Each structure stands twice: as C-alpha cells, then as structure tokens.
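Read the single chain below, which is given as structure tokens and is the form predicted alone.
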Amino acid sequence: MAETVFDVVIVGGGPAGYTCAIRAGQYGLKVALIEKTDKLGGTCLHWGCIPTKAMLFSAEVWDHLKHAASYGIDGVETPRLNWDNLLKRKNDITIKHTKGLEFLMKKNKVTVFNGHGRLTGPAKDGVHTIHVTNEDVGKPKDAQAEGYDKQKPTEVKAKKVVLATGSDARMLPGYKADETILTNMEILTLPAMPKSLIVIGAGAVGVEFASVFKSFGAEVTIVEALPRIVNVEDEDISKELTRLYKKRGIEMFVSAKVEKIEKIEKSGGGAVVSFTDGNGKAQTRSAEKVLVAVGRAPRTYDCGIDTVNIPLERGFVMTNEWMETTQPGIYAIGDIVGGLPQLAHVGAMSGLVVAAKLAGKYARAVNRQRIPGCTYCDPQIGSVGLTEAQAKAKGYDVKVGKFPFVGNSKATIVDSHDGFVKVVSDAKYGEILGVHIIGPQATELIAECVTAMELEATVEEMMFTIHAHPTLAESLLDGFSSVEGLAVNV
C-alpha cells in the first residue's frame, strides 16, 4: 500500500472529512481517509450533534407527557426517568450510523487508515507524503503495545491532502475536565442525571445543554460572559430566548465573569462557582455539576502544519474560497478554518466543493450569508443571513417583518406556539438579507429560508408561494408577508 499514489488523502473522519471522502470517490477518484480513532463520525457523530439531539429528543417526549392527560391520554401521570436507558438510546443511535459510516466507505472504494496523520513537508515530485502512526491525540502509546513503533510510520501518498482535524473543546484556564467539571464530552457520559447544574457559556451548546437538563427536572443556572445569551443570533431572538428561559426557571446571568470554581470535597460532592455578574456584583452558585461550553479550539497543533509553512491566526487555517491553503496542493476543510463557523453542515459542504474542484466537477463556493445555524433548545432556533443590526450597520435600507407562532394553528395543535419568524429584507429591491425564527421545529424552517435566498426569491415572490395548511411552515408565508404589513393571521 505504501506504494500507492492515492489522487487525494483526507485527514480526519468527521463529517467534513467522510464526506469529502465520500463525493471524491462517487466522482471517480482514488482516494485515502485518515483517522486517528478506531471509529468514523468525528465529534458530531460520537460527542456533538447527533447524541445531543438525541437527548433533547427524548427531553422533548418527557415535556409533552407532563401535558399528556390535556391530549387525551391518560395513564402517564406519574412517568419516571430511566437515564441508563436515555443513555442506550442514544449510544444506540451513534452505534448505528457509525456502521452506516463504514458501509459507505466500502461502498465507495475509499481506503480507510487508523492512525494519527501528520504531514511531512511539501510535495515532492507533486505526490505529498503523510505519516500515519499508532498514537492517541498524538501521545505514543506505550512502544510495546499493539505493535506501535514510532521510528517506522505507514507512508500515505497522494496528489492532494485535505485537512479535516476538527476541533476540541475549550476549558477555562486552569481547570481540566473529570466528573464534576465537564466539557461536551463528559456531560454525554454522565452515569446518573445531576440535579443541578451551572452552565458557564450560552452558546448553541450551552443553551441546549441548559434545555435538556431542565425539562428533566435539574436546577439550571447559565453564566455568560457576553452581554446576551446565543450572542451570534439576531437580538430579538436573544431576548425571546431570555424571556423563554426564564419562564421554564433557568436562572441567568450575562456580562459576567467566572473567577473561579472549587469543588466541594465533603459528602455528595459537587463545585461552587464563584463570578461576577453584569452589575459588577460578586455572586456564587453551587451545582452537583458545571458544564464549560465556552467554544472550541481547532486540533491544528500536531497534524504537520509546521512542516509546509502554512501560517496560522489564532490557531486557524486560512483558505481562500475554494478551501485551499498557502501550500499548492493542501487544502483544508471543517471546525480549523477561519472564517467559517464551526458547524457540520459546513465542514460537509466544504468537503463537497474540494472533492468537486479535485475531480474537476462543477462546485459553488460556501457563501458565508447563505449558511443556516441552528441551536435545538426549546424553543429551537433557525437563521439564516443578516441580523437587524448586521444589515443596518452594512447600509442597507432595512424593512423588517414579524410573525408570531401564536397565530399559525399548526403551532397550536403540537402545544407549541411561543416565538416567531422575523424577516429582514432590503426595502428598495425586497431582497430577503436575513431570516431569523424562534419556535416550533426552526431549524427545519430554516432550509426554505435558505432556498429562497440561495435563488435570490424576493419578498414579494416569497409572499405569493403557496404553503400548504395547516403546517408550521404557514407561518413563513405570513412571516414574508409581514414585512409589507400584510400577515394574515395575526
């Protein structure tokens, strides 16, 4: 194998790696995956996305059975938590996909590779040469175990490299995660449900972190350093956010700073977390766990980077649009780059475009006003484009529009009708700048949004698209509609 010349070796098998992988090899290309763990996904698969969203699925189910008698069922007046099982589930889930992986490999004649990848230095001769080694986050293992000889690597060659090495979550300085102060990854493995927990950070992880734990019952207080709450979102959806959580009894507080955690040695354990609120007031919180959710760092600092000279900011990769660095022939793709929010879905879509250009197919490049985020709390959030202050700041005569969930009657029939869908638009062409929804099922929503923006629909053709009744997705018509005055249902 070492002889091969691959057309493209990936390193890294999270989502935007395998699905580089994958579209390189449906166009035809011979190509290598490289992973340091034993088993493909990344951390969406096995410690972000799809887990979490198991969680809150099952959350979801336990907040409609507290008002299942008002359904018309009975019997369900007493449900109990079975967290082993909630667990299994969601173990489950990843197990399967995780096959459903390794299948697709197989299917399109990609070549998988166990090990820690590192580059080597540029090209020579136009074929790159990638070191793969039995090590774990780039620490050898013990030199006797499983074979593992550090002086003798597996060669990879190839044409083409693309990194895809993903990231690690942050921790506050000076604390490292164990059983009581977690990151992502921790909290997922919990062997019993916490009756109380600080969540210090309210991003998308630590809003939905906050969500699932509430609606099982666990005393939750969010700590934010910005001055709101999912500060990347529109402002309107920050406050509709804050309103929400505190009518479900999380306590918050933004503006403030941690300035320290300490464990609580005695019996039954647990931290006290010690910060300064926005008012500048000393204020301490006590939990059986803290949850840090305060961002993640790209995993650029042992995959060869300072081999071929490509420079990094902040720890970041820099590419141009078709996601290729300084260094001909490397490229790279996911949570490393900068500029590009850490998101699956464009890590994916990156991987789409490299494997297009590589085999010379027909690509887009990723257009940062076009990419939806989308936080699965509840109430869920989809958005899409500008904010309000992003497109006024940018000089645009903005005419916004407002539709509540109140008046769709779908959102009514799945108990489900706080939130709203805000349009922002360009007053003198009805360009749609940004799509912003708090509510029911919004980050489903949200791909029409896309749609329409992708196609450059107006206001005014949105307005005139016909929404099936009764469905959620109504309330996108009338949300369109608004922005000239004219929702129907409200």
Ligand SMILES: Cc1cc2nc3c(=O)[nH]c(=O)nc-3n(C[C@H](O)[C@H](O)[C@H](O)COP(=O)(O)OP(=O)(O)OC[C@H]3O[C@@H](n4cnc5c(N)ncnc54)[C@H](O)[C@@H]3O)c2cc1C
Second form
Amino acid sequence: MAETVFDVVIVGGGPAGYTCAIRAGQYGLKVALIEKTDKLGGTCLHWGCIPTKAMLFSAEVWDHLKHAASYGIDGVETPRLNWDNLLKRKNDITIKHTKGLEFLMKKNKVTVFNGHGRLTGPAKDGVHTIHVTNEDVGKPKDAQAEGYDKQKPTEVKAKKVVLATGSDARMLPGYKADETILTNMEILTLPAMPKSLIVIGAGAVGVEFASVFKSFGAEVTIVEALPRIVNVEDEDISKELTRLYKKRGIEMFVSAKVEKIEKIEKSGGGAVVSFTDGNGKAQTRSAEKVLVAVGRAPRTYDCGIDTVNIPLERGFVMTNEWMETTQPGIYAIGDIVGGLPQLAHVGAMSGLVVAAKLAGKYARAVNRQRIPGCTYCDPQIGSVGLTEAQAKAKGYDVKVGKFPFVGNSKATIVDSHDGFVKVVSDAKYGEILGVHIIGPQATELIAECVTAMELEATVEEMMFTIHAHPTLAESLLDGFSSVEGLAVNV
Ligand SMILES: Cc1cc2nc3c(=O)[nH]c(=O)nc-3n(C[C@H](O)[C@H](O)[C@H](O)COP(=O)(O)OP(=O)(O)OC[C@H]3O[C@@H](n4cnc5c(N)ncnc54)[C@H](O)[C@@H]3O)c2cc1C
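Please show me the structure of the same protein in the form predicted in complex with the ligand, now that we have looked at it in the form predicted alone.
The complete assembly is shown below, putting the previous chain first.
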C-alpha cells in the first residue's frame, strides 16, 4: 500500500492546533493532527479558559444570591456551596466539548494520532517526517488513524508541518507543584474549597482565581512583582481593579519580591510566603494554599525542534506574520510563538491564517493591535489596542473619553455599577487607538470595539451607530461620545 503523505500535519491538539486542522479540512486538505494526550482541547479546554470560566460563573451566581432578597427573591438567604457539584459541572462542560472536538475531527476528515510527535529533521524531497510515540497517551480513543497501532511508534509524513505544542505553567525556581503549592492545574482539582489562598502573580490567571475564591469566602492575598496588578492593561484599569478588589476585601501587594514559600508541616498544613513588599519591608502571610501564577513557558522542548534549524528566543519560536518559521515548510502557532499574547483566540486565529495560506485562500495576518484581551474576574476587563500611555509614547495627539457604568441603566438593572469604558483616540482624524473596559460583561462588550477598529471606524462613526436600549452596549455609545465631551448619560 502506498505510504500516506498528508498535505499538513499539526503537532498539538489545543485551540491553535485543532482550529487549524478543522479549517484545513474544510478547505479540502488532507490533514493529520497529533495529540500526545488522549484528549483534544489542550490547556484551554482542560486546564484554562473553559474550566476557570465555569467556576467564575458559579461564583457570579453565588454573588448574585447574596443579594437575592433585594431582587425580590426570598428563601435563599443561606446558600451552601457544594464544591463537588461545582467541580462536576466544570468537568461535565469540559467532557461535552472534548466530545464535540472528536466529532468535528471526523466531520472534517482530520486523521487524529494520539501520541507524542517529534520532528525528525528537515524535509526530504519536500516531505517532513514526524515520529510519533505513545508514552504520554492515557486511555486510547477510537478517533485514531485507521491502521495506526497506538502500541508502536509510527511515522507521519506530510508536505507541511504546523507546530502547536502550547505552554506549561511556570513555577518559582526551586519549587514543585504539589497539594499546597499549586499551578492552574492542581487548583482546578482541589478536594475542598480552601479557607485561605495566596496568589503569586496578578496577571489574568492570578486575578481570576483570586476573584473566584474570594467570592466563595476565602481570605485572599495577592503578591505581585510588578508595580500594578493586571500590568498589561491601561493604568486606569489597574487602578479601578485595585480599588474594587480592596472593596471586596482582597489584600494586595505590588512591587513585591517573594523570598520563600515554606510549607507548614504540623496539622492543618498550608504554607507561609515570605516576601519584601513595595516599601522594602519584610512581610509574611500564611494560607491553606498558594497559587503560583507567574506566566507560561513555551513547550518547545522534546518536540524535535532541535533537529531542524529553528532558533528559539527565550524558548519561543519566532515567526513572520504568516506564522512561518525559518525552516521552509514548518509553521508555528499558539502559545509557543514569541511576540504574541498567549491567548486561545490568538492561537486559533493564527491557525486559521496558516490553513488559508496552505490552501491558497485569502488570509489576513494577525494584527497585534486588534487582539482583544479579556480577564473574567469580577468586575470583568476587556481591552483592545493601545493604552493611553502607549498611544502617547507613540507620539499620537491623544484624546480620551471615559464613561462610568453608573450612568448606564442596564448596569443598574443587573446590579453592577462599578467600572467604566475608556476610549483612547487620535485627535487628528478621530481614529480609535484603543478601548479599555472594566465592568459588567466587559469581555463581551469588547467584541464591538475590536470590530470597529478592524473596520477602521472613527469615533464620530461610532457616535452615530445605534445601540439598543437598555443594554450594556449603550455604554460604548456614551464611551465614544465622551471623547467629544458629549456622553448623554452622565
Ligand atoms: C488558568 C488559565 C486560564 C486561561 N484563560 C484563558 C481565557 O479565558 N482566554 C484565552 O484566550 N486564553 C486563556 N488562557 C490561555 C489559553 O489556555 C492558551 O493561550 C491556549 O490554550 C494556547 O493554545 P495552544 O493550542 O497554543 O496550546 P495548548 O492549549 O497548550 O495545547 C497544546 C497541545 O499540544 C499537545 N502537545 C504538546 N506537545 C506535544 C507533542 N510533542 N506531540 C503531540 N502533542 C503535543 C498538548 O498535550 C496540548 O494538548 C488561559 C490559560 C490558563 C492557564
């Protein structure tokens, strides 16, 4: 039987890899997808976006229940947290969507190999070979390639290769994750709700877990090395989240340096975190659990990258705008790529771009300034484009508008008045340079702003775009109008 040569083989079945595979299949390419675990979905579906948002939803409902009487609902004054059921719901959502991915692979004729893929060197006669072994595969799945023996190593051949191997949680040097010192993985399977939590790192992952556990009543302390929490966001957003987290009773230290984490061996367990605070003062805090959320390291080891001439920068693969590496025929997408934010939708869009390019179809490169950044804490954050400081640093004649949710009637209805919409624009032509939202459904609202920027709408055009009433989206109409000092509802 003639050996199968796929048009493209994708290594890694997370959102970057599976999205690329589906779209390549839709274009009629012959596609193979190699995933080292027995489940498609990657960090996003199993340990990231989806399970955390399921927990955040439970936390949101819980927070609403605290005010049930004021909404005219009696009889729920003493709600009880059922941690097992909360985890079960989170797991059920993940299982449902894992099955959905298996269906989509079959629907789009993607051949899935459950095994660890490694490049074996540059292409020979235009064909790349990926060595696939089964050492990390759990329970075998039936969505495997026909004739592929999961017990034996195999070789998958393809004209093009897409690397999408994702990332791992970084740990503080000298420590290992266990039942007390946690990463995003261990914290998602805790047997019980901890009474106290120290979160090291106040990026999106850190502040989201802080939000969940605070809602459920844990004592939460955040220790952040940088001068402000959610450091990638506009400064006003960091200030507002700091104010609101303080109001929620979350203790925060910024510009703080963690010195050590010591586990408490006596009964009760937990750990003591010693750190130097922003004023140079030595501090200690103890808690039942410590979450280390200090970023994600690209998984560019042990996938055969060293067999081809692809240089790495701090472990990341560098690509051009079409996600091509320096090695002909090898592309990289998702969390392993340097210079792009490590977000599921960035990886997925990069996968769509590569698939279109491989199929010879129309494609637009990922534009760094059009990537929504979403943090699903309470209140939520959604942002796109330049911050005010970045716009000024780039030399724009910056004009800013700000509209508080306190002036939005739907925000009153949903009992969520904190936060604002901030629009950063260029005074000269009214170009929208960035939008920064903190408040109810900010992660949904930001989609309109991304579209507006993608279509190069001006502030004026957005001021005359009709928004339904009463909606949270009307806060955007007021937000854009506030650039000209013309917000109606303040
Ligand atoms: C707690 C948390 C919350 C998050 N929340 C969000 C969010 O709300 N929104 C958002 O956009 N992003 C979020 N992220 C980030 C998001 O999860 C990642 O950006 C996304 O998963 C990256 O996708 P990827 O496909 O590049 O990699 P991954 O999702 O890591 O998938 C890579 C896959 O490749 C497989 N693999 C690795 N090496 C090999 C190999 N050699 N052979 C075969 N298979 C291999 C892995 O098993 C894995 O399945 C969150 C992350 C965390 C940790």
